[in-house]
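Next up is one chain by itself, shown in structure tokens, the form predicted on its own.
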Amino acid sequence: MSARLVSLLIAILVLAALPWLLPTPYWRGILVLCAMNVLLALSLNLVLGYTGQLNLGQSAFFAIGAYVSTILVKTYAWNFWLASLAAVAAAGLLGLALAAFAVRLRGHYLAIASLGFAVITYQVLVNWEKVTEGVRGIYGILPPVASTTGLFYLVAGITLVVYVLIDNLMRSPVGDTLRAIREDEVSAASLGVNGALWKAFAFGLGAAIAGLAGCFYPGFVGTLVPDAFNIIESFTMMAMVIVGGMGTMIGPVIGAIVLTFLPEVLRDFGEFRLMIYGLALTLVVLFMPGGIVQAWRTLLRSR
């Protein structure tokens, strides 16, 4: 038995055990936020990790996958998977869309292309009340399973066989072709590699994943409101990234997790809880640059 195929199953039991291991109900809630946030980072992982595009926008495909699910649902009664499915391609096309300009864009003027999507893409929420509610927001959203316990069991099955199919695409020809572009784009393009294609190819299906995710929100909160989907959530998204380690398939998710349950954690200091939470970004940040799968393996190689 392969490695890989251990690794898989040991994952599913622990996924099967959580829920009973954190039982009670506020617990449950937040292995099920732990669920969308890996999703996110593995969705921003391709980007920024793979392709080397620091892209600032994630948060708004989150939000296109959450209202264009809502609304499809509780406006024209749609069944729960389909408007999921039609979210999903929404935000994909999206995506492409904004690819279609920040292809030709690097570093920080892609940073600020991207952001002023999400920007924009706020705007659009907070103003466009006929169909979003704006700020008075969308409320009474069903989860599409009963228990919080099977939501998190739904989200984090999907999420794992996300984690998969990204990881054997990683693996193949088409992630050396991304880790090409994103060490030095134009040694790629003297090999043959139509940059633009395969940043375009990221950009949308990082954004694709970004709207799965925002399929579960409105269901696990049951409100829908703009101040969700606000840019800080972008810098959230990409701080588990770097925290748990770019360019890794495993990093992003050890950075969500954490990054979930280190305020949760804290929460006992009270004000003090956010000074440290930073604090502990910052020194993460200066002293494992490559994150903490980087620390991890210099740490193995020490002994």
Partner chain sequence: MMFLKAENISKSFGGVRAVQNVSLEVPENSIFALIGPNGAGKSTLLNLLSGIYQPDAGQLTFQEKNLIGLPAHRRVRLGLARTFQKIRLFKQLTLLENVRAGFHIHQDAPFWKNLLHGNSGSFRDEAHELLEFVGLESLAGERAGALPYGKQRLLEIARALATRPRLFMLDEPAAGLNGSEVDFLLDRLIQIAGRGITLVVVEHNMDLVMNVAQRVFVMDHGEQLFEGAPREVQANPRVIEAYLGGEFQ
Second form
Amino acid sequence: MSARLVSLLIAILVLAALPWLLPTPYWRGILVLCAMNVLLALSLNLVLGYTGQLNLGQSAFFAIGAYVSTILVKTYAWNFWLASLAAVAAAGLLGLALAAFAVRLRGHYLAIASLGFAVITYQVLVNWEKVTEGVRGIYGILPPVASTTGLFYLVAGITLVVYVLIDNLMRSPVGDTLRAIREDEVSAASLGVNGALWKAFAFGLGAAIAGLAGCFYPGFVGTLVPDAFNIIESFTMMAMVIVGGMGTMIGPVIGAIVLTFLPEVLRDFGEFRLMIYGLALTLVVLFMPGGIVQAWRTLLRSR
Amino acid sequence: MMFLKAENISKSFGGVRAVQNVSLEVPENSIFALIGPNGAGKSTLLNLLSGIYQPDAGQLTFQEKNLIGLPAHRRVRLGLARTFQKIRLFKQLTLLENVRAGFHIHQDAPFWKNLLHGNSGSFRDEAHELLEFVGLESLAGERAGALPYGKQRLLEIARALATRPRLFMLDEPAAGLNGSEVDFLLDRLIQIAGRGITLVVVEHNMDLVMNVAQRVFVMDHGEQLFEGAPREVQANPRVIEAYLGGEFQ
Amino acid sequence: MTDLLTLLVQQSVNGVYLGCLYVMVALGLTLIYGVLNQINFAHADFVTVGAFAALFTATRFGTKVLGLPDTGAYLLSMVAALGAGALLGLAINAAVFAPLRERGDELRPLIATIGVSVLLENFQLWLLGPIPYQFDSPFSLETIRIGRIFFTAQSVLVVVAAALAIVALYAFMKFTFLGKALRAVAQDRETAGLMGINPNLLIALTIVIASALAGVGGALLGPVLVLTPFAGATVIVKAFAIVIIGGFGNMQGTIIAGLLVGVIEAFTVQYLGSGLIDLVVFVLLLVMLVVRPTGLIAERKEENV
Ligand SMILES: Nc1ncnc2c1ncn2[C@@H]1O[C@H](COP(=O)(O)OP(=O)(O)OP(=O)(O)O)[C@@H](O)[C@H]1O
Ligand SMILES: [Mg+2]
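Counterpart to the form predicted on its own, namely the form predicted together with its partner chain:
Following is the full complex, with the preceding chain placed first.
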């Protein structure tokens, strides 16, 4: 049995056991949140970590997934799965549309353009009251499965599948191509790589995955308000990716887990939650540029 | 039919006229050297040929196909490859990954196969062969950025060869190499040419230019100064005056 | 004058006033980008800190401790905001930009400053609470009337301050040795280094000047904003839009774009409602990025390969 298969089996076992190890409803809720955060971190890592595009608007695609799926279910009485499919497609296509011109923009321009996209999305959610209910919000949203444990299994299962698929992709020639673009786009072009095309591909795929995460969020909290998709959401996703170690597969997973549970463990310091995120983001960039994953590897090597 | 042909191409950066009205013809299966003093416009010309820049004016064809407007990555599919004067490797990636990335245009596995199987063995053997060819096989798993300078140049050559070019352009491949490294490089270039790949080499190393090239093209101040066989270049008073004087005494 | 014309002129005046506020903030961003090729995301929070520094100087320190009149206290508060901004600039350069410059990548410094921004905002939230502070400028109460156009003494102060800042900045760049050196560094860091210019010092100076501008911007914006720890963030997104519309690193473009955005905002408020300001500005930004990604005034630059 390959090492990969063993890790996969262990991951499945751990995921299956988790709800029984953290038996209170509160902690099971945190588990669901954590699975969603992992999915979001994976989506951003695809863009930020593997193609080096500074996307500050990932929260917008999360929002689009959440709103499209919820509105289709609540207003148009669609089946949840069909609505989710449509929501993922909507997020992915909007991501592609933004990428179509954003990929021409280098580093900082892309950062601001994606930030602009997030601001616009937020404003549309607030202002287009006929459809989104604006700041009043949408209430009484039901999750696709009733029990929290069931929801955790669902989201964690999907996250695991997404993880394995992305991992495959990154081991394939597509992964070589994306990493090449991240390292040096001019150089990649000299090898025949159409940088704009592949960056748009990664951007669109990342957006679709964020949209997928968005489908589960409203049912989990029960309500949907624009403020849940503030620009700060993009930053927390970024913190997860960076703290864990961007451009690696396992890094963002670790980052998402750590940054979901850390504030819970330090619950007395609730009001410091975002301060911790900010500080962690800065300190990791300054002193641990490869994140937890690289620090760990360095530690292992030095022993 | 001319293999690679440029007619009156020009390129300026702000006020700097880096390449002015240059015309050249590179015959197939030849080694074509491009020389000239610093700032003569050699790299800019190479960038124009490879599509990193588009010319302000002029014609450019490869095997009768128009290159004007064609971006760099599309030209690679026609068989053009290059290396860079300032080495541009994927520094964080391994040597093997660097070379594997070079096979990009030859990858034809459908997307779902990559998604479901990872497909990581694709072009593995060929990549190792190329590393072998430039003498870096034993370092295949190292990070490219950690290589010493001379080996980085060789890796860049191996990576470009992975595109399976018909025309290979090298920008100062011998710069920064020591004597034995230059000899090795020379030998490899001759072998590459022996495989039917046409070479365009920008070089300051006169040994390399005079002993290996069939044609030499001299530039100065963005303009063509002279073109001919190595011996003619050595004998040409204008070239000697403008550039070569010191090096030929 | 017809009513329509009066309205147009009145809104344009309001727009220029707003625009001047934005220019103060955006200039700093552009300045740093021009010299350093970096974005300081925490610039927004320097505006907020400037506003709070001014608030406390004007309402506590200036009036209560020093016993200054309101107007004097407000003018002093601008100096305090300038100082606060400059100090923050010094700090962020030492903590983030200087150490990360060695590694020469554009991602990490921006991410680090996002971290600083999140930290600063939530630290202020903890310190000052979420309830908006009231910060009135004594100059806002004095209304000036020309024909049928009204404006406040505050808006005159803002326009004058912005104009002074711009003139001073241009004079500095054109006539002083340091300014020339700055432009040299902006154009080509290696060559500038060869000319015997210490780029580290100049970069620090740039960031300090830019941040001081943000601080003063905060003092001037304070009375306009809903002054919470997140106040700067609402301004900075517009400042980013302005910087891009004007062409990153281009001072002239930034000034024009700033005034333009101010006027557009004034008319958006008039005709579409204030809820749509951000939407209009950012749609403009995205359109701009599609049509002219290099900004209003910019030459095409090609990477030297
Ligand atoms: N991207 C660019 N932007 C601005 N100026 C450029 C650019 N590329 C080249 N130049 C200028 O064009 C001129 C020709 O440069 P080029 O690099 O082509 O010379 P070269 O012959 O390769 O010199 P060297 O032997 O030093 O490599 C120089 O004056 C250079 O400064
Ligand atoms: Mg050159």
